[in-house]
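What follows is a single chain, given as structure tokens, in the form predicted on its own.
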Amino acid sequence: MYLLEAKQIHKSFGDNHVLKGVDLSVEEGQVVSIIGPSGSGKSTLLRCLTQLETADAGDISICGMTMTEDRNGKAVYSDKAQLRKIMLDVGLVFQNFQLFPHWSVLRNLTDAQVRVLGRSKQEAEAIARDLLTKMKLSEKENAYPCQLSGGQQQRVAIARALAMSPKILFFDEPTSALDPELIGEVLEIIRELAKQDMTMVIVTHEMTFAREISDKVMFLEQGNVLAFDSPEAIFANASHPRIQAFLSLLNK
């Protein structure tokens, strides 16, 4: 079953045509990594799929629900109630954490559970504490984001997303704001989620990680999909010269 289907997604900012007919399908339990040079449209694609940007054209469905339908080259969005239902199945982890600085770690994890999902405070806190234990942060529930390292803040952000029980989780360069020594602890959490068959779409510059964790890899270049294939096909047997050139620079 496809949890995500996107067809012919276009997005422009003024005269800058950022996405030029991108197709992406993700099956339940799959991990898909999106790679490519800076400015290729990776984050814009993710933002269109998570309703942070409005697609200009194309069809998008998530968890069997229509988000946009293309009509004569224009993306027509479903009503607000449908879009809200879709977002309840979606989790998003930003590169800059986006934690509320004036809230404790525990409140960062519980507030949306209570307000959006209608869970009791007790249930929300139990879920939050279980997730913090899995993130090896149980002793930090009363800390504030400024008291945490970057890696700890990102693990809290992942726990916050998981607390909403999403069916598909999106990561927008989850390690780009971290010092090199902190990257490993965040990647290890994502590896554990993959072992649990969490459906994930990951925009990343960590090529070794993408090759190791992904079921499929998409290579974007100037808003075009140059390849969408297995990690082996992309990293070991890429036929497109642009992909070969990109990977050869990384290996130097």
Contents of the next structure:
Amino acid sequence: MYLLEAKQIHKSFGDNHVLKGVDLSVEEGQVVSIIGPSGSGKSTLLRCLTQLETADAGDISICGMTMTEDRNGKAVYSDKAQLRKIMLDVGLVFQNFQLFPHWSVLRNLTDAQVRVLGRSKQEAEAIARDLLTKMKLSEKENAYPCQLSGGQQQRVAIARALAMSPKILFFDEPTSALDPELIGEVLEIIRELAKQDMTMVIVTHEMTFAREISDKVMFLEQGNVLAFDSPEAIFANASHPRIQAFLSLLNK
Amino acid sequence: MDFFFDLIRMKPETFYSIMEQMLEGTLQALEIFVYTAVLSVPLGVLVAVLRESKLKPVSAVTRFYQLIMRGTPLMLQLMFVMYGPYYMFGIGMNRFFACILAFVINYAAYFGEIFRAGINSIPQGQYEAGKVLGYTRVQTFFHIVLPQVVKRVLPPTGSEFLVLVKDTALANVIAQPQLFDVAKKTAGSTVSVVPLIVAGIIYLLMSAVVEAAFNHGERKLNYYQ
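Return one more block: the form predicted together with its partner chain, after the form predicted on its own shown previously.
Every component of the complex follows; first up is the chain already shown.
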């Protein structure tokens, strides 16, 4: 069963045609990485899938619920209630964390559970503490985000997303804002989630990581999907000259 | 003590009588200050939100209101609110009510700009994080954005509050009794500079309390970046 199906997504900003008919389907439990050069539309695609941008044209459905349907080349979005329902099944981890700086780590993890999902405070805290243990951050529950390293902040951000029990988790370059020595701890967490069959879509520049963790890899360039295939097919036997050039540049 | 009254060239009973009136004037000035502060801050948040409205007419009208309030003398505005309705429609205004109304709509215009700057300084990503977690727009604004805005606007808001302490003296123009009014009248009747000095010290003390309160607030919010 496809948890995410997107067909022929188009998105322009003014004259800038960023996405030119992108297809993406993700099965339950799959990890899909999206790679490609800067400005290829990776983040825009992710933002369209998480409702932070509205697509101009195309179909998107998540967890069997229609988010938008294409009618005569125009994306027609579902009603607010449906969009909100979809939103609650989706988690997003930002490049620059976007933790709430005025709240402690624990409150960052519990507030939305209580206020949005209506869980009791005790239940929310139990879930949060369990996640913090998994993130090896138990002793940080009373710290404020500004007291944490980048890697710790990103692990809190992942925990915050997971606390809402999403069915699919998106990552927008989760390690791009981190110092090199902090990248490992975040990738380790994502690896752990993959083992637990969390459905994930990851925009990343970490090629080795993408190759190792993904069930499928999408190569995006100038708003076009050049390839959507197994990691072996992309990394080992890249047939497309553009992909070969991109990967050889990275291996230098 | 006699030395003191010799120095200020005033009979003790005159001095005590002046001080009593000063105390009353201080309370009246504080009344203007508190009403204006309590009412103009929330109104200022509203002004900031309306000014940022995506509906062009709403934003334009708000901007025009702010231009008038910030571009004309507060003294003139006090006169207009107090006597305008009478001159135009024969409606007599309650003096205290007119005074507070003029102060509130004037200060809300300034607070609107301070809060607008504060709201705009919060990164877009905070709104997006709120949205993705399922918060409504109203929840995101009040629970995530506004608390962070408070921290950022505290220094300029404190500054504005200090101005307000002294601006209460402008109520004199519509004969609303308060500290400055007392100082002016008693200085004239006793032909003495003492009431002016005493009033100055009282204004300074009130300002110092306001300054200390805001300083305290800033330190309390220092727990995050």
